[in-house]
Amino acid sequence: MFYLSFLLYPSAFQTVLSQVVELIENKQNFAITTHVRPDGDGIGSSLGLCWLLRSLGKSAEVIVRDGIPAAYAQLPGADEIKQIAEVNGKYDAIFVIECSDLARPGIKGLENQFTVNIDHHATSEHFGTINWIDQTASAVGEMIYNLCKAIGGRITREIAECVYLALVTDTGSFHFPNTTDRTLKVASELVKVGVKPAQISEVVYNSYPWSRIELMRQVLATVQRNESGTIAWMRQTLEMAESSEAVDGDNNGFVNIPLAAKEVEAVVYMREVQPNAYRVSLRSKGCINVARVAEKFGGGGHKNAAGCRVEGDWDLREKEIIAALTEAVEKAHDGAEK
């Protein structure tokens, strides 16, 4: 099989985008999926692409392994998302949204399909038959907007609402460093189509169950800082999730809370997913590169937002991650990190 892999610098951008456009124009039956425990960009971009394909007269559906967070359930088309463990049947192509590798969606059988890898993470592996990677995009949602323009599609209200949610969640309401003038121009165009920013924000940030508040209370009680106050870390145990009756998604955004303190420059959030196994979220400000820290532990992500999964003794692994993060902060202060 011939694999088309491009890192989207200007010389390659139009080439790979044209491959995606050609595929859509010449094929009919598509599916879209995203990573396990889907977030706003994963769900918003997937649904936005689904609506785009349908507007072009194509057959399209969104398939995921895990249920979607309640905050995204009001997106147009969310009630049609299929939750599956294995691909049934053959599609002309499956679009894989915001995944570092083909195992990330957690769905069996993807390896037997023609896949289109669409991502904005520099650490994404080129696992697709076509790989559209644009690390300059603030979110995959921004890429879906560009695809719609490239293929001559009309930005419908459904597409606009889904893509806008993808943008607002992956940019932290447009205050994360990945927000660019291009991001704001896209958001402006979506508002002109009919998106109501206040309504989207209300759904995303003010529609959580009380279990989130209870879980937050317990997690924040574990927060610690290093001597200089520049690094903070906190934990979420299995017992916390059980006692608060929390579900996946209730902890969205917890990792960003300590960053609100002026002196805190980087945060480690370790969540116990089973005995001796933890999901690690890393966040930072400025030029502190947490993606490189995550890579040391088999993960990846963006410069200021990354993650990984580790196993073993909790205290030991936490110390190792904090040590690596401390090194990253020191490099940034010395001007060695770009």
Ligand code: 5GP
Contents of the next structure:
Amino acid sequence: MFYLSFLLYPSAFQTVLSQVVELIENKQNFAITTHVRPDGDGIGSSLGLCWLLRSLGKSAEVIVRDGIPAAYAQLPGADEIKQIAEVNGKYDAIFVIECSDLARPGIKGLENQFTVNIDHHATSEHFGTINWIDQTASAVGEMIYNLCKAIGGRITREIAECVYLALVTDTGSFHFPNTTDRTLKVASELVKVGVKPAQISEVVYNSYPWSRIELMRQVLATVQRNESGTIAWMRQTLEMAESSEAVDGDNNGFVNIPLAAKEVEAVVYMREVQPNAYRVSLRSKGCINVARVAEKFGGGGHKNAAGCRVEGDWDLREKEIIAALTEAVEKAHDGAEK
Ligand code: 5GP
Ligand code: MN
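For the form predicted in complex with guanosine-5'-monophosphate instead of the form predicted on its own, what are the coordinates?
Now the full complex is given, and it begins with the chain already shown.
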């Protein structure tokens, strides 16, 4: 049975959403996974969906490769998340949350399963048996809320808390450009069923170990900017992670810090993950498209938040990325990007 909110959902996505609803109604055993080094949207959406499936009398579990950041371990159901390297269960379907391709979860054996790709990134490959990609959603959490409404489920306290955390983290507490009236409406509904925004904010922002502060001190000591001050870049070495005794998630949001300066329009944050291998995070303001920049280096993401992985000489790669970013900033200034 479909509800009014389903009819209000953009029609372009209704057919595929109906397929997801039908699958859930007709099957029983589900697993949910998300990308390696899961973030708030990955974990919040996965757990939210897990609680939704369980509330419908289904069997569901969340399976991920990596440990989850300590803060998110406070979410309901987080203690039941299974950390695995290979799928060994027999499932009717596996929901793959926020992954550009089937390698992103880092779990072996997914290719032999019935998969449902749920994502809000433009760069997603349609790897799933069903592919529900909604680029208008601020977070996958928003899509899980829509799914709950479409299937006629009740937004329980557990679903609400998990989905709210997904929204808060992916919208930077509702201040990134992906925040829409729909995001705020969903957030409002979640608060109505019992979410305490201040409590979730404590979980998201004030639950880190001291190692985060130590790591932040070291990373910020490396920040540099171009002559016009529009582009800033900084680095995190393996030695910094080690000496600060950093744990997963300690560097969450570091990349946004330089954007606090009015004139800074784009940021590059390079993190050494192995000798000669680096994770790159890109952020921008306004119409500067960093997804295009990340794609040039084999990555992807959103217009204002993207990433990739590069290898080789650090100085050289950094120069190349800054050059591509400079081009993107100039393009935006020329009005070529809207
Ligand atoms: P972050 O900087 O937080 O790691 O990533 C920012 C955004 O870029 C996220 O939405 C993420 O999905 C995307 N992203 C980061 N790294 C990669 C990558 O290697 N490949 C793709 N396709 N997207 C990425
Ligand atoms: Mn997301």
